[in-house]
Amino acid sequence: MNKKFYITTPIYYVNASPHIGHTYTTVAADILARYHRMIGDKTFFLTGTDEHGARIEEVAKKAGKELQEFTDEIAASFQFAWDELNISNDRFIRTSEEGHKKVVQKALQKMYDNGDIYLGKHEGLYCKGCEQYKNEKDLVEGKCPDHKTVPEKMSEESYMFKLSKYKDELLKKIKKDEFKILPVEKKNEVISFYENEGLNDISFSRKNVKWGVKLPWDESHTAYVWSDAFLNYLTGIGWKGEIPPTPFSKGGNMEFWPADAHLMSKDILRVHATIWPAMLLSLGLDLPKTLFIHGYFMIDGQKMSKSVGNVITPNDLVKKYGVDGARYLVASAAVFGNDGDIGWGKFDEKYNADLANGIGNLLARSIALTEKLREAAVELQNKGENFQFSIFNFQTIFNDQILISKNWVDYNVLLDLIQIDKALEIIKLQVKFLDNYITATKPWELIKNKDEKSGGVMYNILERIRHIALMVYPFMPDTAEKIWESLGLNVQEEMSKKFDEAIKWGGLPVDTKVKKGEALFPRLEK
């Protein structure tokens, strides 16, 4: 039975446009969104912008520029990197949207009639490039360690949030994962800052903040950003405010709630831990199910900043790597989870060894091959998978038989718990097992000997790059594309197949007319 599947990015706040930081999300949650699908169970993909604060009002004034104006070309400038990058979200959400703002006053209307909103005031330091209160423990040598300002002190009247009707609940739920925070550190960071600092009431609103969602009960007030931006995660998916939401059964809109994973990096990893589900827990509404956390990006060893000049945009990755290209590094440039250092040099080596003298290689030289086979008058055949072993006893060559089914279990454990390196390592994996396959058995002295097994032999390769170009899909989908067409496939018949049918051995027809296509990979020259 298929299941849902319902994928989010963080909304990027429209400060800037985009970069690396802000493509390696949205590249994972792209990949996790095509393996869903894949696999069979309905997803959803919702990315988009968070465009209210008063730190917008100030860049957007620096720049010399309308509000509305400022923010419908950097929510223009992530819509096309994102279409360049061959991204799949079913949503792109903007918080200025009018059915949003409607809907976020639904929403805080509902907190303040529970009594879980109240007036007060808010003294403490402020950081307006966070648009978050500090405590002291979060200071480094008495700044913000993201932005590197001092915070100001400020002292202002508020709607306050009371988060600390929810410490106890939360923590409970997040022990025992009902609200699970991957990887494992994470969860643990999040337990001893609610153990040992525990939540406060939070500030809610802003007096002299004119860019935002008015509250309903006091138009003097606008929503503080936390409050109004965490609700894309619900009106992204049609939300209309409806308290309790309508079941799907009866033809509501909330058939993809909770959210599967929440994907994000560890700068935000706090306020979605604390704010957010408390919030769900005010509105009476399902928590998701997993937050998963990822590292910073240093390049070359140095923090990425404009000051320095090494930022790196995705516009740079596809001109210089192409759209699959870039997907691929930036998938593969840390452990999932971890923190990550980067580089040009890096980046060449790596397409290099894994793309162009790897994936693309082996397609080149697998239908250089079946073409002599052909012009030998040799048919391919396909005596099954374990032709490959009992032949030519690769137990001599490998620890253990490599066979393609099992490396569908590993691949599937590896996605399913959001581990995209490793499953990145099975495809290759099966680029080595089948560069190493060519080695071993010559087919080049098979197909000119008209040796019989020669035909096995060019089946087993053949069909074993099918099955990577499957892998393949989610990561890199053009390239899939091109690897099914080479192979003489449709790729809209390889779209269409029922996964536990496509990942069976013997998919590719006996009779397939291989096509040389260009190099999926040209060479970096240094």
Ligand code: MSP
Given for the second form:
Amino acid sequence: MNKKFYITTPIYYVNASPHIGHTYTTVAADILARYHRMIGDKTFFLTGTDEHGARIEEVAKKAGKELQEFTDEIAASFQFAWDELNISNDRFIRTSEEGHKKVVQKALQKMYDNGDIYLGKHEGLYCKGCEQYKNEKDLVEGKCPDHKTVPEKMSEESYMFKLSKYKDELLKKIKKDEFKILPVEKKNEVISFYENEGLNDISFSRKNVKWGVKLPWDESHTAYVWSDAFLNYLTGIGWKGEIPPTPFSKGGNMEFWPADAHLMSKDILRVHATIWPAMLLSLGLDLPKTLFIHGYFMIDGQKMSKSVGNVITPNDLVKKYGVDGARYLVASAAVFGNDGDIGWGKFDEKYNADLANGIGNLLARSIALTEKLREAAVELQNKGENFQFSIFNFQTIFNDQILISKNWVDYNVLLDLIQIDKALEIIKLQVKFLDNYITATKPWELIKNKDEKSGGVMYNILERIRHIALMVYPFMPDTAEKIWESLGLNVQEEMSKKFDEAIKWGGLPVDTKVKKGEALFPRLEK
Ligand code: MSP
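Coords for the form predicted in complex with this ligand, given the form predicted on its own:
Let's see the whole complex now, leading with the same chain.
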């Protein structure tokens, strides 16, 4: 604990507005960033937009807009979506920023000077959708399987990057997990790619693409859009000091490098496992610690696309389920690392089961019971009787330290392993545990019968809910705050507690004044 933690999402292309696929990666990164801040790590979370290249040029032209105007609009739609979803990124990097472009030039110049970039000629089939040259054997009926378009034959003078030079070193680092690729099946896929196909030098510049970064030593060439894009992971933390850097450092320093986790899906794994680390080796920098490859979403069995008309946007989700409902449903939609089939029907069901009937109902029920207990206590007091069973009676508190510690260990281990959905299961289990505990102890009867145990039982319930709120915080920050408020706690105080203290049993003051709030998750109407 108390380390540094640097996490990134891919920078998204600005050819279209954000959809649930981008939302998945970004919410997951946010959960991890918030978790690491919560445990006291010095955390930096970077996301942004990838704005250069042939594809964007084309789409902007089609929309009849100036390039900068077009990219400004779409970049803003990403920023808006992330604000709406309560995403806590420390910086939003755009590759069209002057500072970023300057750093790209410095980096490529360095690679050119050390002999890793040379003038050559490149021939091949180029897919604009992927912004990559494709091998014949990657095509399906002559088309790019991802974009369903026929790639263009291209032959042009191009600066080439000596990717081949780094093959052995990279393969060794991948095998030894010095550059870790997770889940392990994805690591194996990468290893077999290295072993069967090897690495060829690749074209690193384009002559007929103008929208991008000029090569500093030959301005008739524009940097390959992926080389420009990858460097965001460095410019975004202030590398080379051209960009106002992190909130913690004065400029240009590398306290956050190497990245602890680059999150992405399988579509961009190969480039991240080859070109990017090779660039870093060429620049003499450490490799990221982990690439985590999460699954790809299909919508009710179909690929999401405008033409099918099944695109789900983050705003659609927020409108229907609220901010935290949207975050929860996205985060729990699939095993993190496996592909997922999602859809509105499943979301509705899960919202009602886990949120409205789950955690929302648990809180409402527990607060109502506590109020009943208080009323009973007041009634007895008015009669001049002693209220042994009140929540203030610390004597009867059952100490749940051992059980809760085990839950925390599981939760922490799972989030360390980036098993987001499984960490959510720990929360669900606890909600269930409390539901069962309430059914078994029947606090309403204890209260009615003026049983001494009622105070202790209620304390157990409320204190465990306090722990649930803390576990919920990275996933649904507003919900955690609402729960703390209902428990009569001060949000600022809860958030500034040291983590090790906060996870101990007994943090809820025995004289706390609970408050009934709005329903956390109103049930969806049919
Ligand atoms: N601009 C490049 C990345 C450069 S990073 C140096 C790019 N952009 S993208 O807009 O196409 O984003 C791809 C990423 O968006 C995926 O890797 C994944 O993180 C997310 N997703 C997009 N669609 C998705 C699904 N249908 N399902 C899950 N995630 C998806 O590639």
